[in-house]
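Taking the form predicted alone, here's one chain by itself in structure tokens.
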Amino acid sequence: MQMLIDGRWVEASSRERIQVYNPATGSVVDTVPRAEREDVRAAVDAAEESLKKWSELPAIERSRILLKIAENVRQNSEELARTLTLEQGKPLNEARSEVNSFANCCEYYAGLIGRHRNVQNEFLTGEGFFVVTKIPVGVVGAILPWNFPVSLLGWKVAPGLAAGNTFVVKPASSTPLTDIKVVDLMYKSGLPAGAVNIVTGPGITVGEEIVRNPKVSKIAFTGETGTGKKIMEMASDQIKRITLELGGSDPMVVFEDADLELAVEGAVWGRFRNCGQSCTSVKRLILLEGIAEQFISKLVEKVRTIVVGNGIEPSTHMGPLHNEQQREKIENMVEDAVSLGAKVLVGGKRPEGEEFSKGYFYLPTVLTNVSEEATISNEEAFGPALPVYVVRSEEEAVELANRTIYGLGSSVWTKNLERAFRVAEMIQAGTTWINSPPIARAEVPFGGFKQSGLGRELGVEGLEHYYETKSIQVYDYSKGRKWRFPI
């Protein structure tokens, strides 16, 4: 598979290519090119190009093309999620269920073109007038993760295609298949050459390229907070626009009078969708007291029945993990939390069996009497272990919720609204989800507080981060109005 830059298949300038791998096979899937700096400031070059044609092409045409590409990217989703299973991981029913999230983001944000209108207004003294305008905030470099490529790519170039920027996108070296045939689909239907660049390789050199390059006005990133440092560090030499998604350890609070079979799938689901392996995953997992041993039991009894295998095969509820680095942390972390007293409840271990042999596989985890110590109270779990905590009162649930250098999910579970709402108001993140599992929709904003990022995707915030605002104050001379300096 190749690039595509300026709506042209390309290799890269090295001639050398990555090898994309199966995480449940380890075998090889495709290659792409590894792309050199000079590759970069091609794609930069075509997108600058393209950013006068596209940003001025009236606000219908717009709409009618980003439709044209949720149709197509629709009829075209068997063979996308296919690809995307085969190069991260994920079961089939998770990879379409991200395929349709990107039509989906598509068409709310065709819906949402030309809805900006210019604000006019006199002055209060009847001086003249003012116009305040929203203008595209240029050429956007979006930098996208491994873990959800083809969704992440629609948050990212939906609102910025709707707002008139062109884009220079570097998917993850280990996921790019999905997104490059996403990129095509683009222009297949009607995309100008070189609104939307796809450029292969890895972040040392494209990914810093696209953050430094001056003609790159915005950088939309979505990743671990490490590597989000390092972006706006960068991005402040040229006082570049951001958008961070990062890291997170979201609580899951569950209350006494909370409806504990729906809790339990909800924890199920929000732990173990995607193998653990989400920003908004239910990573701590915290019980009132009166119903914790209740809640365990049915949470074991749960997590027994997932089925974890190839991601292709229809029985499969749980995929391995991406690779064997992140295998290796999650061992770590339930090793770490064991040493200092945890209990493993379900997992622990990787499966057994010849099929499992040359995979990233884990088991679902479940852990009790975890250490606040421990590696997986303080840091992101990025895999399938879920960390239970029991407390004895809401305030002591918040505090817990709270104590993290992260603020972005949560979800609060109980049938009593009033409190519903006021933990939710207490929990430091950017989204509380009462009593449903983290589920992201494009009209809803997302993002984080604390090292959980800066900015918002979707819903109509998402959308003004792809805008300048413009002041234009008009006067009026025959009103008579003379300036003198000094004043």
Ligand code: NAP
Contents of the next structure:
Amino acid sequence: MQMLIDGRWVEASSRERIQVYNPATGSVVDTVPRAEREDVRAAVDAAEESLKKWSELPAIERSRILLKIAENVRQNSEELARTLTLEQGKPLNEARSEVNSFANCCEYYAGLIGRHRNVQNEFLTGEGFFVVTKIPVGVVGAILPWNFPVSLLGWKVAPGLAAGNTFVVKPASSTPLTDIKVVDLMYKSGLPAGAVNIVTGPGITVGEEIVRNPKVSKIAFTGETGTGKKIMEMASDQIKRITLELGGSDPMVVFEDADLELAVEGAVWGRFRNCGQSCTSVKRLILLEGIAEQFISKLVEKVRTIVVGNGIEPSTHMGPLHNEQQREKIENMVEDAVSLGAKVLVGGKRPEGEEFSKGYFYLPTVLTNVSEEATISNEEAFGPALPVYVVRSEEEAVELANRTIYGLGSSVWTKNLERAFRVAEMIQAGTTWINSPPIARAEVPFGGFKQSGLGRELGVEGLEHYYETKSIQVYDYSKGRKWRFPI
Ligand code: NAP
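Beyond the form predicted alone, can we have the form predicted in complex with the ligand?
Every chain and every other molecule in the complex is listed next, the one we just looked at coming first.
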């Protein structure tokens, strides 16, 4: 495939290409251009050029185009989902639901266009009035990870286009294909040339050029906390607007009065969806001691039923990890926990058999007796391994939940709503789900406390990050004094 710059299919100036691999088979799915800094500059220029046209388009037209994009994405969802499974590894059903969530996001923000009211108010002194308006930030650089390439594109372009901004998008180097197809559909839906440009290439060149380019006013980044820190540092040079959606180590706390069947399903869904590679997912399971034994036994029974395989097969529940590095990271975390006394109740190794020999498969794993010192207790576990901790009280549960540097998601399972709210307020995380596994929704703001991020995506709050606030003050000389210097 090629890149889309200024609405045209283009090659990289270097003519070099990047191979995109299928994580289930190791085979090459396709290739994309390896862009250079000059290709990024061309994309930024195209986005800048199209800014006036897009932002001045009547709001109703922008809304119609977003709705058309959603319609076209839904109509092509089967092909998009297949491409996503081939390049990312997730099961086809999960890919379908991700493509669907992109369309939901476009529809939600299409509905918000033109809804906000500009504020007009009198000065407190009565000497005139002021108007507060919202204007688009300008050209936005969207930098995406590989775990949810399509939905996270939607989280950025849908509110950003709704607010009148234009984009240069850099997908992860290992998952550019579905995003390119989606941007193509955006043009087929009536988006003006240059409003969304997609440039493929390494973070170190393409990503950095987007962040450092002075014509780019804002960076919307999703990825690892370490990369986010680098981006924040680079962006500080020009006090560039940034939103950062970073890693997490979400706790799931289950109290004795929870519906255990639902909670077990929630833990399994929350941990093993996308092979454990979701920013918000159940990364640490915290059980009150009264139910721990019963819960763990139901959990292990359920985990044993998970069918691991190639995501393209309808029978597969959990696909491979995205690459060898991810698999090694999770293997090392499990080994480290075991060396500090953890017990592997299920999984803890790669599956055996010819069908698994070329992909990055790892069995769904549950660990108990996990030390507080273990890496998995403190760092983001981005793979299918679930450490379980047993606590004696609500205080202990909250203390353990808050022990990491992260604060993205969390969940509380109990039938006592008073307790649920009390604990939700004490957990330092951007979202707490009550009796539900973590799932993002277009209408609910999403983002992290602590080192899990900066700013919010989704909801009305997400839209705010794509505006500058402009105050216009009108002084009325018939009501106020004349300005004279010296005062
Ligand atoms: P990553 O390694 O940080 O990469 C993310 C993106 O940044 C990729 O497009 C990458 O390009 C690019 N990049 C790398 N170095 C860069 C640099 N120096 N300057 C500019 N761009 C650079 O993250 P990942 O491994 O793809 O994604 C997994 C992480 O994302 C996990 O930590 C997960 O928790 C987090 N995540 C967070 C959320 C959330 O909403 N909070 C959602 C999803 C994922 P290349 O691909 O070319 O290296």
